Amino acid sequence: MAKVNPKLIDELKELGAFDISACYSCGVCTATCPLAQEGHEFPRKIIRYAILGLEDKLISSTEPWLCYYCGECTQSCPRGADPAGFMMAVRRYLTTHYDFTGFSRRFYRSKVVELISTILLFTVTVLSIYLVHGPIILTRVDLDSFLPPHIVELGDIVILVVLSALLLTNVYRMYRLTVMARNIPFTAYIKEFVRTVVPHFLTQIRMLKCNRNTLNWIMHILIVYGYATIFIFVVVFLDLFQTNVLYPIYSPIRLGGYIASAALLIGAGYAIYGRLRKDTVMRQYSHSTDWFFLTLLYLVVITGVLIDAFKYMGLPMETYIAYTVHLGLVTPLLVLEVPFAKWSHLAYRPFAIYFTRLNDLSKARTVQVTA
């Protein structure tokens, strides 16, 4: 017997699912979605779970993860519930329930550990930095003096590993939770994998089929990409990234780390903007994690253009203050929003794709074998 959980609908409304309660299960909004298909129709059938309170049916579904958030339902939906913003709700609930730590579940439901743990990181950083930095030169701008790259690298591995870890074992724990399919063959697995994670995860296509969309799709790929590549800088090539050198403006690096620049400070700018002029759907109510994650970023690029731009102006003290207020931000962007909470949903989404597909091939597996 499915496991009922009278509480769950109000677990839901405190995550962000407004006005749901006007459902009648009239089933426009799975008519009129364009990424619901039959075997997997939503937002109805989620919606159905969380009113009847079952709570194990909604952990084990993926279909949340296949809804792009395009509004279509909510402005389909003759009783003015919500359902675009009821399905956000449930992708924030299961991302608690992927998280072995429990951390997750007290960010998204306490803004005072929003605060105190972004305090508490950035504060940890700022301190570290202040004990370990090497010479402050003043008669001109040395950032490997103030802090040698091999520190930074040393602090850059330890936080990818841990992050790894943590992003990875909720993934697998998503996948226990996911997948009832135990008679696919390994090379299907790898099959799949390919077929659906890798394309998925580097365009996030599934979100053009939506209308009204492809403005979004720009604006989500260009905080993806402007984020990966000023990532990548910073890790793999810190040591061009970080240095006394003064590029030209021509200089592949410079150029590419202004172009991520401005496509971070343009994605994050547009997503902010909607969000003050509630002018969509999916734009109208916004959680505070959402804030947030969007606060933290635009935080985090610009103070990463204050850094070249007093680097290159010749002022020592300001980049230096500059630099350590940039690393203090970006802890707290990484650590909070890798594993817990924004920052997975770009796991989450394609890997749900591909544990769907694999439940799909198991089904018909079955069938071919009782038939």
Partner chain sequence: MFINDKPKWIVLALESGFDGVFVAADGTDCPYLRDCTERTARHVKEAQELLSGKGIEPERVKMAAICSVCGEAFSRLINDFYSRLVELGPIRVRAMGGDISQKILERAELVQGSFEYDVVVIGGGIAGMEASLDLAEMGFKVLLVEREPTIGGKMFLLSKVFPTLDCASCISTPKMAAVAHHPNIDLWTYSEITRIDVKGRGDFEITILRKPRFVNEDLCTGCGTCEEVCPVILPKEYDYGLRGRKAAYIPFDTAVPKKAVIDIDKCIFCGQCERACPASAIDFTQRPRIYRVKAHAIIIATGYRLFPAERKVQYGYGKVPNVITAMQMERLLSPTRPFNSVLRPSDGKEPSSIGYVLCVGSRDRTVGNPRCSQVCCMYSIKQAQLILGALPLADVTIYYMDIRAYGKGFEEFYQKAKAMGVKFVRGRVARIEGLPNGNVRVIYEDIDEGKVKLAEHDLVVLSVGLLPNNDDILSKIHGAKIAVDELGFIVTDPSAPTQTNVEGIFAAGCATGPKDIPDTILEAASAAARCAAYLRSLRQEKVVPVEVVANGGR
Given for the second form:
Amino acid sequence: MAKVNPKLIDELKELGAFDISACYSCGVCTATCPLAQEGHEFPRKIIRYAILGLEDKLISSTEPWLCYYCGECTQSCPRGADPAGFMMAVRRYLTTHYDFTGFSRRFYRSKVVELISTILLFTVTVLSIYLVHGPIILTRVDLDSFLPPHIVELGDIVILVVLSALLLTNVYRMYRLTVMARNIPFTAYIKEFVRTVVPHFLTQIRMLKCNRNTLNWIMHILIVYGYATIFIFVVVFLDLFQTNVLYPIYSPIRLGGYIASAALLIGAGYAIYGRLRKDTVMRQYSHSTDWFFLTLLYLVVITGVLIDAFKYMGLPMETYIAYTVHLGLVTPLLVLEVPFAKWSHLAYRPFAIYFTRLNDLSKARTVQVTA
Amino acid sequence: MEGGNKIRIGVYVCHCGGNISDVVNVKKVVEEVRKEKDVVVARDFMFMCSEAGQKLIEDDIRSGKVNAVVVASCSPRLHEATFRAAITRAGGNPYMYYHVDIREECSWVHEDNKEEATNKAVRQIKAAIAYLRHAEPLSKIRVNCERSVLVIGGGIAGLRAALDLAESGLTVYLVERAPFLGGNAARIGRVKVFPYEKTAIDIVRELIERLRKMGNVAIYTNAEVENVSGYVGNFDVTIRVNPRYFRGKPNEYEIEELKKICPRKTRDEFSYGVSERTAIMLPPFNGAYPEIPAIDMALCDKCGLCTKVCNKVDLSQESQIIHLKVGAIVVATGFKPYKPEKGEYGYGLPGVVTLQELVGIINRYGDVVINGKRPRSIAFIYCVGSRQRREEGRKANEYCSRYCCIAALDVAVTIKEFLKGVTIYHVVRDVRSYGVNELLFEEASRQGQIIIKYDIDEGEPQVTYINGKPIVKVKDVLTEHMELELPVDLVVLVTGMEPSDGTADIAEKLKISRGTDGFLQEVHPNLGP
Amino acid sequence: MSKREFTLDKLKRELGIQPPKELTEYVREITTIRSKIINCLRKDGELTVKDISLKTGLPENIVFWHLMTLFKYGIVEPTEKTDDGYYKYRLRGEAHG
Amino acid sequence: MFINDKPKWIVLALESGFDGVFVAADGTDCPYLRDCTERTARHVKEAQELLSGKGIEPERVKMAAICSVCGEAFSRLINDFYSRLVELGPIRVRAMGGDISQKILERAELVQGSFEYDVVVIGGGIAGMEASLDLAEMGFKVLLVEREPTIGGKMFLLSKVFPTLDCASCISTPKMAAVAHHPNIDLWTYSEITRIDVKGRGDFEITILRKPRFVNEDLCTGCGTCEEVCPVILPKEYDYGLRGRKAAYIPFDTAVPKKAVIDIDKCIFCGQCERACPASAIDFTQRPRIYRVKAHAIIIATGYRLFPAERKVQYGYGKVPNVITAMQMERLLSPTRPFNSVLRPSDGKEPSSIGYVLCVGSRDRTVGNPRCSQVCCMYSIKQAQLILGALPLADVTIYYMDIRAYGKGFEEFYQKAKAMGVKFVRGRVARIEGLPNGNVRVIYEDIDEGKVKLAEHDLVVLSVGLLPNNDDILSKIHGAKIAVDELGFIVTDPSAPTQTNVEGIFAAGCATGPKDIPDTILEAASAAARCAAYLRSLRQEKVVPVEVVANGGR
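Output block for the form predicted together with the partner chain, input the form predicted alone:
What follows is the entire complex, opening with the chain shown before.
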């Protein structure tokens, strides 16, 4: 006997599922969805959970993460209930539920909180740089002495550890909430991890199953790889990346940086453009957190490019300022978005596929045992 | 064509587009009857009743080939008149005609035995031929017809019919059993009638007002049809008008006193039993007709208290018998809502009401208050007393009552407008918001009202109680047949329609046939609905 | 009758109109299809839609549409049904294209 | 701006292919002419009148005063105008279409004389016929105008009617005959209303174009010889294209009047019909005739038009040959069926598995019709029963959301279909695909099981919804505007459901919303009664006062 919570739907509406009440459960969305598969039908089933207020059912579903927001369901919905927007809202809802700190909930509920936090983090970072920075040499561009790499490296590592801890805790909570499998051997866990999380993280291949997502997929891949490249440069090769040496254009570090930046600019630019134009179904509504994420990302890339440009133009002061602003923006991008907001999907999506697989295996085993 | 002429019979057999010819061998029938004496023409045709088919007959009559006609087709209820008209047009005598029913009587009932069906058709046609051989042409007589109509029932249908008839110049007698006009529609009161902006009571009031302005309408309330005799065009009707026990309209002061004085109390049928009334029945709404109160003698114990506060009360009045002559009768006896049995979906327990009772509550209090509190959640259970399945020992209404889905949605949308926070569940089988009413359904959805569908094969929804609060248990088809528990403050049973008490009575007096559902039977659902 | 002036000629003269070219071409085309089907039936007797389609190279739906039109005008009639649900058709009496 | 030919220029523009004309006039401060705006307005008005005479919507011409700083207003106006034009679609010369008919239309002559009727009934379907007959019986003079060459509307094309399963023709054809013979009814088929002027209370002037059939109705015997010899084969409208008809044709075996008509646009002028006609009835010199008719009341009974199923692209209608509409199935099942049995159109196979897709073009915001069409559930259930009768071995599956069997005897009819073995599957079909073997695959979510399923059928029937068919006629009314709802159905008064907002104009049948045959007949009878009452009130007939027996004293 399932108990119902009629208030659940209101919470989802706050997160962007404005029209979902209009649903009359015809099933066209599910039958249209290129990603719905046997045993994991969505969106209609998820919509029913939400409308009836079956909170537990909703939180234990991995299906919302299997949706890549191609918008076909919304386009074919005879009642105009916007199931795609609803699934997006459910992902926001789930993000707030996986997060144990409660920050996520606050960010999603209030633009003000998000804005203040961002400004706060920005200010703290800029202030810290102000406090720790080395000699400002104005005769030439000398980043190493302005902000020695080992200090940045330290910051990098602190943030990395904290973030990973937070994100992994959230992923673990997601595991607790969604995976019912208790009867599969540990080796299977490892094997499936390698089979699902790794390739999906690397290729995002499921996105291509959507009929009209090819361009989105390209843009998405550009962002992923652009970001990953820079991330590796910054965290692993910071010594080489943040340096006073003027690399020739063909140097892998410089060229790689350029390509990655270009990829990010194009990818994020496409996303912003789409959201402004609102031309496709999937871009009709953007939650404030989407905007924060994209704006921050874009600003980070631009300031990064500026540092480089100023460095090669030999403008020391401009370079230092750009660098400070850049770091000031990077901090909120990493600290807020990765564990608590939009960017957390980089972990949730591949893990959702993994967890779904685990559940399936477990179910198959149960059937085997009983049969 | 005159009697002196020898009889020349034409036989026309209809295929009825397969309805007949799929079973009866029409060609064979034609061959058989052609051999009969006096038969000069025997033909078959896909649709005798069509223009082309009728033309066949007309041509044969015009050319003088035929002076008596047998048509073998469907039931004479459908097309006897059609062919008589065709014969008249061609200059024949419409009564030198015999209509043989070989569809209902042969092809439809003997589908399994084609040969016998064919033989039966042949025999029937031969009999008709024999009849015509001895028939004499009749001629029409003209009978004067009363230009007046009796309308039975003062609900919305009766009011509208009376108004239309009156406006087309006929004299109208409107008879209503209850002391006041308006019927069920008036009781719906202030709920808006989708898709219009008007409320039900507005519509009733408007009709009553217009009707009262007509000079050629006589309205009898508190009256019953006693007896009907006569024939088409000339009915003699006896009406018993029961006394109101009032000699005119009391003034406001007297009305206030009358409200208080009577000691006898009963449930008020106007609010579907939600509130009480006394034996003195006052006009139930503004603009009601007549404006004069009436005393319910079934309840009154003649204590005489009322005569002391109002000198217009006259307990000695007696019923009047009125004889009318009318040309036609319109039966608009309406419906009564299905009354659930005690315990049916928890009916009779606190927090379980019918849709009509809920409407009564809304009209009485302008709000929904159950046990002194506004409900935070309401469940509507549909198809109560409709679409029932036939079971041993239980009366079942198998029909769909057509209006309940829409009425319930309409009420729910109205409630949601003034009770913003309320959660509303609709426990339904199919949402039958046909036509433009689909927009009402959509409106309800968009307001966040929740549709739950149950499958009757998995059992009906159950109403149980925990801590004195009703809980609806239902398996939701839309959510993997999951069993849901809905804790609610109010359960509303969306009850269907049944023929009103007057319907059976009138049907008896007028000798009108009724369908298996108890409602009146029309001539033909499609031809004369 | 031969001297009778046809109203059609009068209309053509008065308005100076000619049927559109596409229309006359269309008519030529359907006449060819029709005669192909009729010839096929005349040669081989009873045939299903598929048989005619194979013999004439016309698509099955076109063959079927024309067969049904020929059926309406009493030129073709169906005979027995094959096991897999297809009817056979033949010319009715003396057919003329 | 003061050239008198100006209105004609506008008309010329529209006739030569433009879909709309936007006249951007000056504001009131024209430096050249003070009354410039008024003059322009007059020209525009004249142009609009000319257009409506030619059957082109006058809304295609719009005028607005725009000055140099009105950029924003201008773009808003032009956008509104554009979207209105999109709604109207490209210009169809409604009268007949095509070049030749245009030339013939120009030969139209105004018939002199006065024509006066009590009522003009527009539309010769079951509603129009019923209303006409009722009024004629009451002694009123009725003119029934029908656009098609035969009356009967859609009902006489149907197979059988629910819930009694008796044949539709048995009800409609006798009525058609009765209409044709009634002394109080004048029947004008193949006639189009080009303009209605509301002049005053009970005073309407209606301009009617009677198109030439090119067949002398008095001589034609309906023998069909012309049709036999005609070499032009076209898709037959009355069979919804399932088979062909000729350019010279008799619309239907049971047509009223049963006279031939020549589709002049598709005629190749071979003259064979004229030579072959045994009654010498063919007459190419017929001209269109224009009548001005006076009437005291109008009943609009223009019925419905089917939702164009090809607009629901996912369902492949028009591309997948074995996806047909329910109206086509209705023809296949009717006694006057176009095929010798129920066969599928791609290769003439007798289908053994048939799927019904409900709510095509209704309850669907993606095609702009959020409403339910009321009749589709029932006609689909009826067809399913008939199919099981005609093809006892066939499987019939109905894909539905809610079965709306709401009328008298309908629920019982639905239960009967279930008992007969018709499968009912809850779930709206999302997509339909054609397979190489001619079969059709439907993709849907089976709501009962919560699973996405693919099912294969020999034939799939789309139960299409109903849309109003009156935008054309309503655009021709001048001097008053009839209120319609957002779909275009006529809005009536809740306490008088056949009365439009314009006094003296009544509506009946599907013109006010989709409805089944019993409801249509009821509404037609009611419209006739209301119309009769109105006509009598015009004549100010004396009513007989009646003595009200005091009911409890007053």
